[in-house]
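Only one chain is shown below, in C-alpha cells, and it's the form predicted on its own.
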Amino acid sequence: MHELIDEADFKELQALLADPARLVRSSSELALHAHDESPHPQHLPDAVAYPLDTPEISRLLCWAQAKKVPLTPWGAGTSLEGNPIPAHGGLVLDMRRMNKIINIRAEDLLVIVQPGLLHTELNQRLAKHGLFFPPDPGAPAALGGMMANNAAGIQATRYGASKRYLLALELVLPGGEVIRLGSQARFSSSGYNLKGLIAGSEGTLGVISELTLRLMGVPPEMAAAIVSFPDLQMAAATVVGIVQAGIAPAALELLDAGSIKAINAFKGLALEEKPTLFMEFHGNLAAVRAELAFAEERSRAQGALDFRSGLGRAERDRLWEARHQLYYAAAALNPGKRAIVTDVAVPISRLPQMIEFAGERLAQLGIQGPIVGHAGDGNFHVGLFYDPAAADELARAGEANAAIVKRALELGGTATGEHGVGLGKTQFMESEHGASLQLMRRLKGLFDPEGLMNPGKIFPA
C-alpha cells in the first residue's frame, strides 16, 4: 500500500463518488498514470478517480486539502514535457469520463464543452455546423489538458493557441470552492483576466470542470503547398519573409531533411529528402490564391528547389497526418532510443540564426534528431534522441537541450512556445522570468496555500 492514502483514505474517497468503482488503485492503473509521451521519469500515484461532475471533483479537492494529499488533474496524458506525471503522488484526477457537449451555440460561434472531450471530437461535432475550433496540437488531446497547457500547434500562425478561444470557464479551486470566470461575450474589459491566468496553469490553480470556447467558420476555401529548398537555411528565410509581408498561413511547418526521411520511411511517401515546408492557406478563393502566389514567388527567390501547389484533398490530409506522426516515424529509426524534444520559440526574424545554432550544437555534441516546427510563429522542435542506457548519450542530449534553450532566451525568446512548463523546464524558469518568478509563486500561494494541486511544475524547487 502507497504511504500518502491508506485503506481508511481509499474509502472516504470511495464514498466522495457516486459508483465507488470509479475510484481505482490497481497496479496497470496506476501505471497509466504514471507517465506521459515524454521521456521524464515515472511516478505512479497512490489512487486514480474518474469523476463524472463538478460536485464530485469539489469533493474530492476539499478531501485532498483536508489530508494534505496532492492532487493532479488528468487529461489525454499526451504532454510532452511531463505536465501531468504525479511527480509526488497522491490522487490523480482523470477527466476523461467528463467528455460531454453541453451546448453547441452555433449562432454565438461558441460552444460549452466538459473538459474531457478530445479536439478531434469535438470538429467532428461542428463540422455540420460549419465550425471548428482552430487550435490542433497533433496528438488527439483533451481540451481540458489543451486548455491548462495553452496549446497550439500547426494551425497557430493563423489562429493563435488555446488561449485566444478561450471565453470563460469553471475552476475547482483547492479546499472544493467553484469560482466562473468569464463570460459569453467576445470581448471584456471587466477586471482582471483571470480566465487567462488559469490557460496556461499546468493544473496548478485548480480543476477545470467547464469550458465555454469561441468557434471559428469553417473556411470556404483551402489550399496546400509543399516547397523543398537546398538548405535549412532558404526554407528559415523564406518563413521569415511569408510573416513579415503580413500573409498568414493557417500553417507553415518547416522539416528538416532529416524530418522528411524518417516520415517517407514511416508513411509509404515519396518526398524529395530535403528541407521542406508545408504550407496551407484559408479563405475566399480570391485570398487563398494571391497568398499562394505570393507564397511561390517568395519562396522562388529565396532559391527553393521545386513548389508545389494544387494538393488534392486526400494528398493534403496524408501530408498532415505524416507530419502529425512525425515524432513516432523518427523513433522509429532510433529504436530502443529516447528523445527530449525542445520547444523553443524566437521573435519571427531570429529564426534562420536559430535554427542554425541548434543544427550546428547538434554536430558538435554527436546528436542525431529532426529539426521541425510551427515555423510561422518563430516555434521550432528539435528532436534530441539517446540511449537511456548510455549515461554520455543523455549528458550530450540534456547538454544540446540547454544550449539550445539558453541561445533562445538570449535572442528574446521563450523557453517553451507550446508544451509548458510541466518537469523539465523548470531549470529554465529562473532565467527566463527573474523577479517575475516570485509574483507568480505568490499567486500560486494565493489560489494553492497548501502547494497540493499538481506540485513540481513550473516552478524550480
The other form holds:
Protein chains: 2
Amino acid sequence: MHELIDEADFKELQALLADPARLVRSSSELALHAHDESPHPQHLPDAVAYPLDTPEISRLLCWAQAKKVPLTPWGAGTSLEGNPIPAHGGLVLDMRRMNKIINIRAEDLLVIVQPGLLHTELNQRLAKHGLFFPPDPGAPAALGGMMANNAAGIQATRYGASKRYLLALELVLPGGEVIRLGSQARFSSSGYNLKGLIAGSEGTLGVISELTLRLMGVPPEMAAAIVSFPDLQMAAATVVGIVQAGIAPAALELLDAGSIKAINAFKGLALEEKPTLFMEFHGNLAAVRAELAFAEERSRAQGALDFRSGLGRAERDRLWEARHQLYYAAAALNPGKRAIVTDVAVPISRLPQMIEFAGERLAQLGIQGPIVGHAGDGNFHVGLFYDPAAADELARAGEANAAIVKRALELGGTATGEHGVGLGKTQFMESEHGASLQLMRRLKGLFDPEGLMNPGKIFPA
Amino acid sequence: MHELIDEADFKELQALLADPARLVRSSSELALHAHDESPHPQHLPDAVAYPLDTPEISRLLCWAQAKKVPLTPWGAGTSLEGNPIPAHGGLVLDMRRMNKIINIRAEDLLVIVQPGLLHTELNQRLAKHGLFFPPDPGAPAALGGMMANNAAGIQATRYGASKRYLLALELVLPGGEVIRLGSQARFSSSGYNLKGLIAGSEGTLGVISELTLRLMGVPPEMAAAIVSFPDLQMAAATVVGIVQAGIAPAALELLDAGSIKAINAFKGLALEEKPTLFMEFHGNLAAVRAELAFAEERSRAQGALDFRSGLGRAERDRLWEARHQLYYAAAALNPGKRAIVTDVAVPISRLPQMIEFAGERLAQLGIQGPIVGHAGDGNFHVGLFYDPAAADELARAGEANAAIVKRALELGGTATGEHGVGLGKTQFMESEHGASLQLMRRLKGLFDPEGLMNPGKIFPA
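For the form predicted in complex with a further copy of the same chain instead of the form predicted on its own, what are the coordinates?
Time for the whole complex; same chain goes first.
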C-alpha cells in the first residue's frame, strides 16, 4: 500500500490535536476503520484521528489539503454501501468522541448536537422532554452520518427522512474554513439551500461538526399491528391501498416469508412464516383507533390471514427489535456468506410489480435472499447472499442487483432510497442522473477541488 | 434606458419561437412585467417571451448566453420582494402559457405539471381525485414561482413548504442545456440534492420547465376555529403552547387588531377587532375533535375572550378569503401608500418577544402597520406602510424593517421565511449568512458564470 502519512506527517498531525493520543495507527484501529457493514472491499486508512472540537477538525482539513492527503469522516460505521470506507487511504476522522448534546431547547422543539452522537442516545435523553427525533435507520447510527446519508428508516412514511429535521449545521470545508448554514427558524427562503445540499452528500463536500435538529412531540398514543398474507403481492397491494388513502402510519414494513423465518430463528419468535406487514400508528387515541380500523379493513379486503393489533409495549418492542436485526438474522441463516443489499425506491403504485420482479429474478438466478422494505415509501431491500469464495455466486448477486436497479429506474424510481451511493451504487449514477451527474461533479469540484474528501464515493471512477 | 435587445435581436428571438407573436414589446406588456406586488423600483424589460415548451426555453437561454442579455423567469407576478422584476432589463420569460397538467398519477399521489400552472387551478383539478397540493401562499401564484421561492403559506405549519413536495424537475440551465433532477420515488439518497438547491433559488440558477409534485390525500375532516384575545401577547403565547404540545394544526394564523379592522372594512365582516387566531385542523373526525378541544383549553387558559369553532364551510371560506386578501385590505385602509412587508421567522418560543419588539418599534417610529403571521411556524409579517411622496416615511419604514430583521437574526431566526430574498432582502444576506454567502456566490458562478439569470436578486451588489 502506498504510504500516504509518513512518520513526519504523523507527528505533524499529532501536534494539531490537543492530545496527541487521539491520533492512532495501531493495526487494530486501522482494521476497525477499514470496513462498514457492507461487503465492499476493505481498505485501511493510514491513520485515524478522534477530534474533540471544530478547531481540531479545521486544522486536520487544512493539513490534508496542504499535503493532498485523502480524508474520510466516520460516524458509527453502520452504513451498508461502503460510505465511510477510506477507499483511497489517508486519514479517517472518527467523530465518535464528539457526541455531546450541546443544548436541548424543548420550548423550541429543537436540539443542538455534536455529529458523533447516536440517534438512539439522543432519543433516550429527549424522552423526559416528551420529544423525539423521528428518523430511525435501525442500526445505532451517528447523527452526523445519518444526515450525511439522509437516512430514512422505518418511520419515514409518516415523518420523512433526516433532511427534513435539519434546521442548521456547522460545516468544515476542505481546507479548513468553518461555515454555518441554516437558522433555528422552522422555515426559511433565505438564499440557497446549502444545508439541504450537504444532507445526503456522504461526507464528500466537508465535515459536519455540529447539527441543529428539529424535533417532534412524542405522540400521545402509539399502536402496532402485525398482519400476515398468503402471498407477497397481497401484502404489497395492502400497502398501496393504505398509502393511496392518505393514511400515514408511523411505520409500514413489509417482510417476506424468508425474513420472518430468519427473525423467528434469530430471536426465538414464533411468527407465522408468511409475508407479513408490521404497522405502527401514532397520534391521539381517537385518531390511532380510526387508522387501525381502516388498516384492518384494507388488509382483510386484500385477503389477510389475520390482523393482530392491541399488542402490548413489550411485544411491540420485540417485533421492532426483530425487524431492526433482520440483517443479522438473515446473515445467521447464511453462515459464511456476505450480502449485497439493494435499496431501490419506486412510486408507490409500482411496488407490487417491482417486488414481483425482484422475486422472479432471485428465483431465476437461484439466490436466497429476504425481501423487506419500508413499503409505505415504495422503498425495499433485498439481501442478495453469496459465498465470497464462489466467484459465480458473487456474479449472480451482482447481476440480480443490477437488474433490480435497472427495473426501478425504468419505473421512475431511484437506485437508493436511504442507504446512499457509497461505493456500491456508483455504477448506477450515470443511468439514474444522466446529464445532471456532470453538474454534480462540478459541484464537487467547487467544494473540493483536490478531490480529497471521502474519495471514491458517489461518482463512478 | 440602455437598449439590450435591438431590432435585429428582436427578430432573432422571434425566430426562436414557433410563433413569433409570442415575443412582445408593447409598452403595456413591458409595463406589466416591470413590477410584482412589492414596492420595489420598477424596471422595464426589453422584451417578453411566452414560451410554450422546453425546447423554446432552451433556445432562448442559449441566445441570451451568447448575446450576454439578462433573462428573468416570470410566474404570476404575485411575489412580494421584487423576485421577478427584471432589474437589469433584458428578456422576461413569462411562463404562464406553459400551464398544463401533464399527468395526474393519483395512484402514486403525484402530478406532473408545467411551471406556469397556478396552485389554485391545480387544486381545483385535483379535488375529484381526493388529492391536494398543500402549499398555499394566499395569492394565486404559479407553481414554478412557488418552487423557485420555496413558498410556504398558511398550511405550512402542518404540511411544510413547497420544497417538501418537489419530487423531480426539469431545469433549463443558462446556455440552454436541459437536465432532469430527482425521481418519482418518495425518497432518495442518490447523489447530491440538486432539486432541493433549485427550490428557493429564485430563478437565479436556471429556468424550471417541468415539475413533478408529491400530493397529499384530502383529509376526511376539516374544522376551523376563530379565537380573540385581549392582547397580542396572549395570542402569541397560545400559539407557542399549541406548537410545543406537538399539535400540528393545518393553519395557525395570528392577526392583530389592525388586521381584523382592515379585513372587516374590506370584506364587510363584523369580527371583533381584537388580536385573533384563525385555526384549522385536518384529520379524521376523532382526531380533529381532540385537537379542537386541546386548542380551546389552551386558548382559554391563556385568557381568550371567546373560542368559536363549528363554523360552516361558507363561513370558513369567507374567513380564509379575508385572510388571503389582507394585503389588499390593509392597502385599502392606507390609500396612496405603499408597504414594505417584513417576513422574518424565529424559533417558536421567541415569537411573543419578537412580536412585542415589532409592535414597540412601530409605535416608536409612528408607523401604522398590520401584524399577521403564520405563527405556528414562528413566521410573521408586518406591513410597513409609507407615503411614497414622503421621504421620511420611507426612511422610517426602512428603519423598522432593518430593526425587525436584526432582532430576528439575533434570536436565531431568518430574514425571510417564505417570500424569498428578491431585491428587498439582499441587504440582510451578509449578516444572516456570513461566510456561507461567499459559497453561495461561488455556486451561482458555477451555474451562471455570466450572471445573466435574474440578476440583482439574492446577492447584495
